[in-house]
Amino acid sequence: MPERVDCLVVGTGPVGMVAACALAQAGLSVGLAGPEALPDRDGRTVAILDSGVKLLASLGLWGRAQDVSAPLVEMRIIDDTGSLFRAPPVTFRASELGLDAFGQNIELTDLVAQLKRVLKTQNQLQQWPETVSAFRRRDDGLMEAALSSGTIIECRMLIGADGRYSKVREFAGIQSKDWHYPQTALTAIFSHERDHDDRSTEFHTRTGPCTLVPLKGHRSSLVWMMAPKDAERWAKRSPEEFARAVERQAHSILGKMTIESKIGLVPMAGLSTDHYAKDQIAVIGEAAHVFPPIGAQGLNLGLRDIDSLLKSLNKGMDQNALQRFDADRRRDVKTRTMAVDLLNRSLLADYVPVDFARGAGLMAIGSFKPLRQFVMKRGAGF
């Protein structure tokens, strides 16, 4: 006999177990299918926006991870690319937003244990920590998906949270369409002499943004883009001199670093699909969009996605809900990815024009509070 509930979420990263728990909260029979997550402490941290935070909050996920998490008061752009036109650095302050702090960061491994905790005290949640091998729509419009077991789930609506080589996307027929950056992020943890003030410091390089997030303490979290060969090379330098190498990119800001993490090594790729929802599917987060780490909007895009998703049903879970939710992510969804893009691609140009209106924009927001504070807003997701 199959299992039936009304709405399957596929994927067990941070974006499946939030829609999980979100959806079985707004009153839905919930299944989330996948293995288990099971991330590796290799120095990824994720800095949650204001929204995200008090998304979680409410539906009691973020209980513990405060203890664990630092606050994002400020936000630095220094320009390192050498250019002729380099702007002065531009801070972005939460409290000009009225905020306490845009956001907060805390390691992956942090959160991920903290949903895990939650999830297992949800009555209106079942979990398969197995493998989907396969779906099938029915003649009376239900969705079946067959468990690696054998175990088949049947379903109303289908959320694919499998990110970016997303089995439910292919299964919906959503098209997408990925692309490449000459570029490998390195991360890690570092302890320092000095306190960080609760201020991310992020560097524009010829190679991409190098980005210091603070963590609790006298500790932060780098992202480091580079040519893959060249982030190969330091990962497999001695831990001593690496974390020189980054003492010397930050200019020492925050004085002597020690390395507390593994170092990881992490692609950078781009992805976009031509639609959210589609009979009674939606994709959400990786399986719908993947941007590389510059202004924290990788998982807080895909927080709104499941913001979107419960708006859209509170309205009713009717034909039309899905098509809600898929107008709203196309609006939001396509020019973050474009204004994430740019800023890349520009890093990247080295092209005395694109410099000088770079350069120029930069300068812009600085100078200009109206200005600076759109930006912000956009960037928080106001």
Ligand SMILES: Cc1cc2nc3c(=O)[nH]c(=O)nc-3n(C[C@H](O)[C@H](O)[C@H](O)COP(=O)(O)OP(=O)(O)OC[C@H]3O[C@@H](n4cnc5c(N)ncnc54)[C@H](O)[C@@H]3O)c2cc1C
Second form
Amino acid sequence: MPERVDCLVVGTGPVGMVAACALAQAGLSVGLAGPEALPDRDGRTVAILDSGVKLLASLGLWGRAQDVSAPLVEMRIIDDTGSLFRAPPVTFRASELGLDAFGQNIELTDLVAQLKRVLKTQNQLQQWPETVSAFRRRDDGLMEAALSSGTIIECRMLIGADGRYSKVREFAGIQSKDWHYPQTALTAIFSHERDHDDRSTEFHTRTGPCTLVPLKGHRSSLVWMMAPKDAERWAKRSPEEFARAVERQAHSILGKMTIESKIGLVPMAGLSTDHYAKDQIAVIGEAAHVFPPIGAQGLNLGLRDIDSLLKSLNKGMDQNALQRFDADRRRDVKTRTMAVDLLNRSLLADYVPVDFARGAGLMAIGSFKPLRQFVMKRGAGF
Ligand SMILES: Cc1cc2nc3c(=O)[nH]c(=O)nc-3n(C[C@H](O)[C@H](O)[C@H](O)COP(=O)(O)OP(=O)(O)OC[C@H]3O[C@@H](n4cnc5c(N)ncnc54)[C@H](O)[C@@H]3O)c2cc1C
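Swap state to the form predicted in complex with the ligand from the form predicted alone:
And the full complex, kicking off with our chain again.
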């Protein structure tokens, strides 16, 4: 006999786990399928914006994450391209939006561990710690997912949170376009001499941004984008040499730095889809959109997918719910994918008119409060 749920969520990354919990709390019988392993502790953190933290808290998912996360009160951008049209540093302050903090920065492993802990307590949610190997649509309109153990789960709604190479997306016939950037991100966690004052600093360099994001205490996480060959070379150097290089790149704003984690290497890529839902199947998180880690947008967009899914279902659990979701996601996802792509490519361009436009843009944002507030609101997902 097949197992039966109203809605099957495929993928146990942060987006899949939050979505499964949210849908179960909305009253659906929900299944969650995906491997149980925790992500590697490779220095990768995620800055979750205020709206995302509020969503997690409202679902009872934030709890102990508060103890291992750090507030992000200010975000500073420093043009370090050496361009002729370099703009002065721009600082965004959460207080300008009436917030205590833009959000919270947390190690991805700690976030996933916290989500797993809470999910185990959700009675209305069935979990299968296995990958889905095949899907089938039946004549009666229901869908079937076959797990690696051979178990069959039938459902009337399928949510793909199965990441960039999503099988759910393929099964739904949702077309996607992917691309690569000539960049790899180096990730690591550092302790440092000086206080970060709850401020992240994004140095815009010719190879991409180099960002330091506050963690608890005198600690910060690093995302440094550069040419893949250079990233591989740095990852092989001694921890001391790498720490010196980061300190130099950060102009010693945090004083002496000491590496505390493994070094992670993430090749930079992008992905966009032509739809977010089709025939009772929706895709969310990196199954629907991937872009480089600039301005803390990736997971936050995934959390907004979930919020939108809940709102669409709240208007009626009918055949049109996922169409409403599809229409709602278009503008938000497309604008952010384009904005991040443009900013990243403008750094790599080394072309005078592009430098001028970027410098003038940053200068305008820095000196004109209403524009700065508009950018902050859009960035924070208001
Ligand atoms: C260096 C770096 C820094 C970042 N910093 C930030 C940040 O500060 N703020 C922010 O918002 N975002 C950030 N991001 C983006 C964020 O990390 C991602 O958007 C987010 O982790 C994606 O989560 P996801 O659940 O959509 O996908 P994934 O984490 O990829 O999860 C997909 C899951 O699906 C499972 N799966 C795949 N196939 C199957 C199958 N057939 N059956 C079952 N399960 C399957 C996989 O095992 C995996 O567990 C950053 C990204 C990088 C690379």
